[in-house]
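As a starting point, one isolated chain is supplied in structure tokens, in the form predicted alone.
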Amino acid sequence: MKKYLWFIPFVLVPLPFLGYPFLLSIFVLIGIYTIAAIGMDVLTTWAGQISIGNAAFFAVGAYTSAILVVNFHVPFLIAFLASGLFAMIIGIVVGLPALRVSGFYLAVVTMAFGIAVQQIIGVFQITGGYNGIRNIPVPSFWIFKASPVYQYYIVLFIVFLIFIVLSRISFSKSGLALFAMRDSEIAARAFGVNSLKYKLAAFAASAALTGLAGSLYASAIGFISPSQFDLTLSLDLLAMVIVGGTGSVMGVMIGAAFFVGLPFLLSGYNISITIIQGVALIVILLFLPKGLLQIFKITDLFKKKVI
């Protein structure tokens, strides 16, 4: 029970701030963006590869519940659940051929894919084209109305879930076939693993993740278009995963809200938030590998290593 107790402040976070609504809609966003980030960190910290293309299973995800919510209103838990699964469908069919290859052409594989569903979508009549899709309606279910504090709830209780089902698969076989591929792929199949099944499974697990929370974000912005989903949204996820904490949801958490809350604190201020963000990645990376996390060991960093 004691790993579970860190979710008990995030369960307060919101009693401060019932009166702005603006706030907790940020708060909504930094736990969408955490569901995100952690598709991202699947494949990347769990499986070993590198992908940049997550923006179109985000797209996926929120363009299937919108559609489905606007032009068939359908209820949105079905639609939720609707955008999750076409988005690992999506990403089972990209991932069969894609991960074939490994590392730097993984990469330029998954950002072309990318870049190819965001022109897509833009061209057929059902998705709104360029101009999207507008008047997305929020959620509500029975006494629960649709407002942020609702909304914040709800994306934190799927987060906790989630966090949940990681944690039991992280001590399972595929589990720790997964780490054991990631280490040393050559070993892993010398053990009986099949990389290429693997390899897939978690590939289809982030794009699910990542509709899922596509889904989500349609629903809390209440308009999508094209423009939204672009290359930049990639590498923030991925940037997310490195400056918050590889391998850990309270880490890609503070990933998260580094780079979606940030920007409203700073939004004020003359100061450009791309050079914060850049300087603090580089920051980052020399000195705190284990992402911003790492601060709560902070000691570890003047420890000498024996080894």
Given for the second form:
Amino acid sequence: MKKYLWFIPFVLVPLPFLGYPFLLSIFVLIGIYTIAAIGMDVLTTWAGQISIGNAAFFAVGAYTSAILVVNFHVPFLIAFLASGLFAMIIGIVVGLPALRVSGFYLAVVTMAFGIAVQQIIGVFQITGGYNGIRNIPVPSFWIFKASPVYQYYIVLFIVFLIFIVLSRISFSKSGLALFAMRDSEIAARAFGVNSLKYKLAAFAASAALTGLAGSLYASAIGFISPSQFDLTLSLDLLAMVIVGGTGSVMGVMIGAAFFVGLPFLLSGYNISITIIQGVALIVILLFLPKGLLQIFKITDLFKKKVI
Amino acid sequence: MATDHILEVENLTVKYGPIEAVRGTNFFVGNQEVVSILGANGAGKSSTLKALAGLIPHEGKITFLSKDISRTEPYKIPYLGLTLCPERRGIFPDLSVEDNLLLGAYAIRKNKNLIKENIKKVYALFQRLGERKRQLAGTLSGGEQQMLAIGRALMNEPKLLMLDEPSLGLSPKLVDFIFDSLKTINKSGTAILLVEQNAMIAMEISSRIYVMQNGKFAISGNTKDVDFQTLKMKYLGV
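Switching from the form predicted alone: structure of the form predicted together with the partner chain?
Okay, now the whole complex, with that chain kicking things off.
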């Protein structure tokens, strides 16, 4: 139970900001990017693989959801689940050939995939071509009206669900097999781990989580076009994991807050966000190589190592 | 085929592109026997073991417990009772000692009682591991890592344990300890196929040896019939 307690502060976060819907919608975005970055974390930290094409899964999720809701008037919940499922299927189809290579080669293959998807989306009619899809309705159910507060709690709840599922997996035999494969693939295979199956599962899970995030993004922003899902987004997702702290939902959340929140904080001033972000990135990686999460574990530095 | 042979290999060939690392070797391991494959660097010893574990493409016929496993997928092989303890130990550095052992039992993961029993056995054999079971494996000393690698390989109760250079990078005292443990493991009924550069210590515990040179066996026979001095001068390059 103790490991769930850190979620409580996040339940209270929106309360002081109830009168500031703009701030709340930024919190919502942070939550959405957290989900996508968790997808990246599963692939990189858990399975030891890399992808710089995850923006494609984000796009697949966003477009699936938007098309289902706008063109076919499907209820959002179903569109949401469908977008995760569809992104997962694409993940498996791409992962099967792509995961035969690793390291830099996998990075290049996934990058090519990311760029290809962006171009393909721009070609089709149903996706609105390069103009994209506009006026994607914000979902509302029952007593919950389409307000940022309610969106915030929905997103928080989804992050919480993902956290529960992931922590269960990490303590299971499958989690163990996955981590073993990451540490030493030869040894893991020598003990009976079907490494391609686990790599593919990690890739599929990563794609599904990113797709779900894409679906939420489409309905939160209300407008999507191919240019939003470029290489920068893929790299940002990867950087969020590294900047925040790998292997923990909390760390990933901090990384997402850094990448989504900082531009908004600085938008009032007449300075280049890219420069500030770049400098901050270098400083963080120099002094907190395990990510921003290290700040919260600063007390560890004063403790004696137990081992 | 003699039924007391747990492993029978016919015409095993391993190629890395145009290079033939193993060129049509024939050998066998008897029930509860310790057999060593000796040889200098690059003679094809490790390739032989990797091929047996199915980890690299190979040709030839491999029969384990009267079953042809030449085409079996690598991840299915440990389920049959053939376990490789890989070269340079291949431990999982970011997992705890106990998690390393649990992964070793991946092939018997359904049988929780057996896993518990086997962990106890491993800790009895290597007490150091028991003392450090919560420690990350990457922080263990070289000797402890080797103990862990062997202990992990014992977790799924192999009928034949294949070890790739267990003496690598260890002090002479630790090498003695590791090889004493191998004797104990063998006495409890596990056959061992050992690949070693340290011929002297390997010959101490083996009943038969094969000496490999350029992918073929130059000498094979009972350990007591092989003259150690000639072996050293002619084939091991020491």
